[in-house]
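The chain below stands alone and is given in structure tokens; this is the form predicted on its own.
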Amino acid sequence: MTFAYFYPMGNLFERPRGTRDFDTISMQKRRFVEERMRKTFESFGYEEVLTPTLENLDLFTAKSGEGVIGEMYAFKDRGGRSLALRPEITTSVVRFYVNELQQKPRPLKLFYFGNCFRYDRPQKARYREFWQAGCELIGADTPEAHAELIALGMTLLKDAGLKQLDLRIGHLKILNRMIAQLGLSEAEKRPLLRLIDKQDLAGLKKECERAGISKAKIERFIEFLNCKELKKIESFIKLDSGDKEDALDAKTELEKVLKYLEYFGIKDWKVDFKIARNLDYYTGLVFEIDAPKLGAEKQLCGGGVYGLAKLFGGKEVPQAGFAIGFDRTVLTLEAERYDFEAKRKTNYYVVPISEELVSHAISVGMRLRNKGEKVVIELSRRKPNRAFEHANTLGARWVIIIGKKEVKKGVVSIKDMLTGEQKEVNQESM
């Protein structure tokens, strides 16, 4: 008796659609990029956390509603519990914060790496399983702290080796003020926000016409969206009556953020009020970083100011953060012949004695960061004694004091936190 064995044509088992296998060379690249980013996060004083890939479904529907379920991998387990593979990580980190970290000294600077899942149509640079790098800043709400957050996003990508980056910055309170002038209902606003975020001004115009908005108002709104000069924004905000104070305050805040960005070495940016951030929880300052080489799917980083802690049962607290598309970053690095090189870093804590000395502290801190050192700059306006306490909490080896006397002499005072010794060092030698 003979036995015939039949083998199927092609692969017997294929990976699920929208997922990928990574060979050894790909993994070497990915691990190098991850390590480079991890060192940059740490150089800004951020610490790593890890949350579950699997979460309760209501964590994601609490803010975005039931409609988001169609975009997710959601299911019931054997116990009848509604679960989901996380579509992003910010929500998980905030849940973690509310449950276990609220008593920690603030601001909390947390970063993460992890895989996420969305039930989306796979295409170039867009997958159903994808990886994110990101961070959350919890407990700081000053323009200088938000400027450092944006600077961190740019520095992460630059330190990874990227050469071509476009930074765009906007503010949702200003955008919302202009949308309010259109006189739309909440239901009518949603499709507009999606079109704005996609930069689809032709589609936006048609949607406004469909909603019965006058031609003059439509043209004025599109002119606002295309405006790149903050000086002109105030005239748009004041165009008609209504509550405009929030938008005017937001303009002032944005001006301060842009000013502080220069001290962090970030001088190339564009004001862009077409950043609508389709994630419902963003509330204020928003920004995006693009890689022009990726074409239509060029966005590498997106983030801003948000508020989720109270929704999840925690105390209201300032929150901001961003996420980086790790896969897209690697794709861009490959196109730009990415160079991997680890950097040695040390731990400094820079303390400005007063608000007017913040810019000097930023300059000293950034000079050290550019040398590969790990640096935390005091940006929450703590008094010196509280700043020293916080430096101890972070385990800082050296504290650099920036006072009026030091600035006048062109020096900084450095205290060794292990020995207690303090000495003056020429600022230019840092």
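Moving from the form predicted on its own, what structure would you give for the form predicted in complex with another copy of the chain?
Here you get just the chain by itself.
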């Protein structure tokens, strides 16, 4: 029988299910990626905004219907007001825009970084509290504007260090047109969209059969969904003689976007009309970026052209944006074995030999800190031999020993833990 190290466990408090504590190593990685992303957003002329973590519940039900309540942390406060922890940040940014930013020069290029909450079964790479980085482009709808937006999504992930990314681009005006050609009612369309979004084509086929659509039409529709060549799209749309301009305009827009993408440095992409996202919200160009390394939960980024301002009481305005799953980005970097340049915990470790030398150690340590160095001053009165052990634990490069003799001579003894070299240097030069 062995005895593990023991401490009383009777009264442990757990953190809530689906949430995480991040230790110092995780935080170094996360802040590193966050800083990189902030820099990329800014290089594209985007500026940061921040909205409350809590919003009035009606903001989200206005956008997504009452059904969304079950997927959120929603509750009443003591004053009886229905509140929700935000499940995403776009809605809040649009609310902020409508209430306070409509008069600003356009286009507005806003980015955000924050925590969001969902109430569902926790699973790998799906947490109840999770972080999103994202942006909204308000007031520009040229093909170059949309190409820049997609390029920004890709550049953010590449600059963060990711190697393997799959970019897929679709257009809801074309998908909508094709669904319209199936001749279904609104109620019949809904389940189809969900199946398309899940890329479940077998299920889609069954559902179409149940709705009484002809075999030929179904096959043609699935052929369309699998079509990866933009130039073939017209042949699908021409099937019907009705109002088809929207879809053809969309095709022309898409061609231009794809052309400009190359100039933004993005050369790898696929056309994918199976991107349905949320049709209540998105209205035009849509795109998704996946990290194949992540398996089932591989989507890192999703976005497109949408319209929400009017719903929140604002004037109609071109809107587009995307959100990046920040946690998954970090997970993917780890899966790709990205070499996080772990910041050294400390550069210098200053050890006084005895109590009367503590003041001296403080002065030397503060001099180095004021020069911008990371410095640990020994606070537990370790003896020098224990201190050298602790220096290794800290990953300290240099250990400075403050001894009586040295102080009298006006020097300190400094040991390079990498080379093992030890020398005396003038105290003033520290």
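Numbering follows the first chain given and starts at 1. What we label the rigid core is the largest C-alpha set whose atoms superpose within 1.5 Å from one form to the other. Not measured: the values here are computed from a predicted model.
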field: Per-residue C-alpha change between the two forms, Lys109, threshold 2 Å, rigid core fit
entry: no
task: For Val358, decide whether the Cα shift between the two forms is 2 Å or greater, given a superposition on the rigid core.
output: yes
